[in-house]
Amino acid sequence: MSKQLFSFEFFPPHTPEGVEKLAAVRKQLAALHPEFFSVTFGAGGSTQDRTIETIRQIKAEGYNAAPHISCVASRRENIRAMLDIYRDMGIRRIVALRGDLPSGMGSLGEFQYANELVAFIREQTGDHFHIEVAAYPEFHPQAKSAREDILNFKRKMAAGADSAITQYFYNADSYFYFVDECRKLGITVPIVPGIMPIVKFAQLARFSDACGAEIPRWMRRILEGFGEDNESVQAFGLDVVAQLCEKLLAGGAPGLHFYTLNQAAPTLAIWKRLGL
């Protein structure tokens, strides 16, 4: 079996203090020696100028960078001069998304789905990259079907991708699944799961309102009853999501990809309970 991959997702911060308090988790992460660290970017292209610093940071620590690129509000011609950029920077790796419409915003820009974008990528740049992509175990929730989903992931395979990274679940055989389906469907490549730590549950609870993520019935019941007990929250939350690493890398997962929220307990939490 290959060697399992271990990467973490950061944000841009917004402030210079925000800056000052990612190195310092960044710090942190780096020593359990990650593939890489990922940087996401704000809907509509919104963090954009924030995202290239970040990268350009992490890359200056000498660490594998990946930034997010996204389709939303996105021209060729901007999505070709960050293409530049990145590859000027020694960037190898890109997380190619189509990205949330932000309210109130009509169009997605010159790219409606992911496989254009990864299209467009590969075109540009040959095989300098390494695109990442998404999956949704789940199933996206714009989709009009399971099926539909997943012949949409499979067009980004097509178009060039070269791996995916989950959306967060809690439940390990919507995964299974998932990998089952695309494997009938000749699609080979590694889907590693995406990992959410669970810190507070009125913030996870908006998140996965707003992206699909199910948090199924018990969890919910359990995380409501501690109201704002963060503590218990947290304690039940580590359990949970540890137990579903174990399962997902017990049952072959490629490896594990972790949302940090820009924290670095709660990763390392899990990270210490799996014994890595």
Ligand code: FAD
Contents of the next structure:
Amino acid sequence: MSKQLFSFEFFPPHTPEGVEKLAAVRKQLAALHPEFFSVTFGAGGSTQDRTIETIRQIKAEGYNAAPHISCVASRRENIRAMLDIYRDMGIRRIVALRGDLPSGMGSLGEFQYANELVAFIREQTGDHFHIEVAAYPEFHPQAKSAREDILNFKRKMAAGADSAITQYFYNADSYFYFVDECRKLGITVPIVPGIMPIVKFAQLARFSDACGAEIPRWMRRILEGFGEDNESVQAFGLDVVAQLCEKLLAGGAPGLHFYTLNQAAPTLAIWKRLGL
Ligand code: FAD
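For comparison with the form predicted alone, provide the form predicted together with the ligand.
Next comes the full complex, this chain leading.
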């Protein structure tokens, strides 16, 4: 079996305190020797400078950094400039996404779907970057059908993607089914499950409603029952998510990508439970 790869995702902080806090979080998570830290990018370029700055800091600390780039409402010229910046910094991995525009914001720009961004990065920079793309075991909410979504995922591979990170999910079967379907279509790249620790139920419910990730009914009922008791939410979340991770790794997942939400403790607790 090849080495399992672990990675941690951050969002670019808004405030000087957030920057300082994230540096401390990074230090704690770096002790786990992840393959890379990735940093999200606000669709339409809303976090562009902060994403670049956070990537610069991670790189300066000597870790592998992977910026996300989303292409919705972007122009080729702007993406090209960002690629130049990252190449000059010595970045070798990019997470290429379409992104979602807040309703009412701007035009569609020069890219419609992520496969076009992947093709553009390849056209501009050849094989310099390892390109990660997004995958959806429970299917993307805007997809016409599950089948269409997998075929659209395949377009990203045809455009030159090297591997994928999934949207989070709490049902391991959806992941295994998705991977099987991809393999049947000749998609051979690693598909790394995205893991969302459970910290606050209201926040998780909001994210899940927005991105189409399902919180299974039994989990939702239990989490709702805890009300404001976050300690119980987190203890239950730790049990459920650690079991999910165990199942995924035992079933052949090539690694795990943690949505840390810029906090170290929830990811560290899962890590410890897994005995990694
Ligand atoms: P696409 O692959 O383009 O797919 C979007 C939808 O269009 C799907 O329904 C697909 O089936 C359909 N589709 C694709 N191609 C075609 C086609 N040619 N014709 C018709 N339909 C098509 N968002 C951010 O803004 N910033 C981030 O940093 C960020 N990071 C993320 C990281 C991960 C690991 C994941 C899973 C998601 C992330 N997102 C981020 C969210 C992501 O931008 C949204 O989920 C977005 O709605 C879809 O992006 P995508 O790259 O999957 O799009």
